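In structure tokens, the next block holds one chain alone, the form predicted alone.
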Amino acid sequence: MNRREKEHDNTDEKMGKFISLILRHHPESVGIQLDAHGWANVDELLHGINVSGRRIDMEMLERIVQNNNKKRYSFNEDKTRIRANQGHSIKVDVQMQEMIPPQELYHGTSERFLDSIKEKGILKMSRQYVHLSSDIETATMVGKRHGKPVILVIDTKQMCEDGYTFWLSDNGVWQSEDILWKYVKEIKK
């Protein structure tokens, strides 16, 4: 990769933590709203972003959906609306579909939440929902993005049982209300 493959990829990801800061949490940080179902208007965000003294452009919007590893955002069929597929701090029904998840599922944290989330369970926080990942190692990614990770096995074959429901996002992500601690079968460090 040559030095301006390395610049382009620089920008676009910065580009695209404010983008996932837009459509995820604020919105009116560049004058757009999002519709109840979390969808901007593509040339209202492309606008916003300019006018915030940020450069943009539909094709660099397009690589940025494209290339974002977590596939984090996703277009109407004629790319004139785009939202994130999970994630909201802010009330939206990204429509996602209720599943029967696998019998085991994984939550990435650093260990210093560990005697927290023992006491009080996993919590959404300020998102909408708790995320779990189908792979250790998604959420060994997660886990290290807040220190030394810990990987908790959630035994959802159980949760189901006792009435739990799961969505799983556009982009492969599981998802559910706060989780007890009764719940983790498992801690893997």
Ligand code: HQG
The other form holds:
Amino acid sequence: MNRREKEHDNTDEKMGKFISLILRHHPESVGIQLDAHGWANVDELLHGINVSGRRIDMEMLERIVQNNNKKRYSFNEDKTRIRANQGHSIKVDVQMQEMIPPQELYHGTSERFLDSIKEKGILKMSRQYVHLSSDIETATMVGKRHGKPVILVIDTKQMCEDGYTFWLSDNGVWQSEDILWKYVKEIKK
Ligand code: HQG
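Shown: the form predicted alone; wanted: the form predicted together with this ligand:
After this comes the whole thing, all chains and molecules, with the earlier chain placed first.
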């Protein structure tokens, strides 16, 4: 990657984070609204971002959607609408698929949250769902965002037997309701 491409990449990454913030948490920050399924109008989004003082065009947005390392966003078929695939705090229904998970999944968190999680369980906190990873490596990355990472191994098999529902987002992130501590079968530090 040459210097110009790197700079590009940097700006795309920053803009991607801003777009996540808009599409998951604060559409009003650029004066737009999402529909019931989390879709934003692409023209309105581009306009709103440009009015906020940042510079974006359709080409940049397409590049961000295409290159995003976690496939965080999707366009509709004619690219007139865009939404985040998961991670919302605002109440939208992105129509995730209900699915039977593998026998165990992983929740990456920080060591400093452990006592509280032991007492109250793994809670959704500000998001719509608890987020679970299908591999330890990804869970470690998630945990690192909050401090010293800890991986909680979740007994999803038992949860399914007990009637819990799981969903898989379009970009492969497992989601559940709050998880009681008794379903944590191992702590990996
Ligand atoms: C913790 C990223 C105290 C929970 C990732 C987590 C993910 C508790 C934090 C997605 C608790 C919430 C979501 C309790 C849970 N007491 N702390 N009882 N229960 N917590 O960011 O799962 O890169 O809302 O363990 O990859 O870290 O943005 O959730 O540490 O998929 O696309 O409270 O965000 O995706 O933090 O991350 P978050 P998360 P993106």
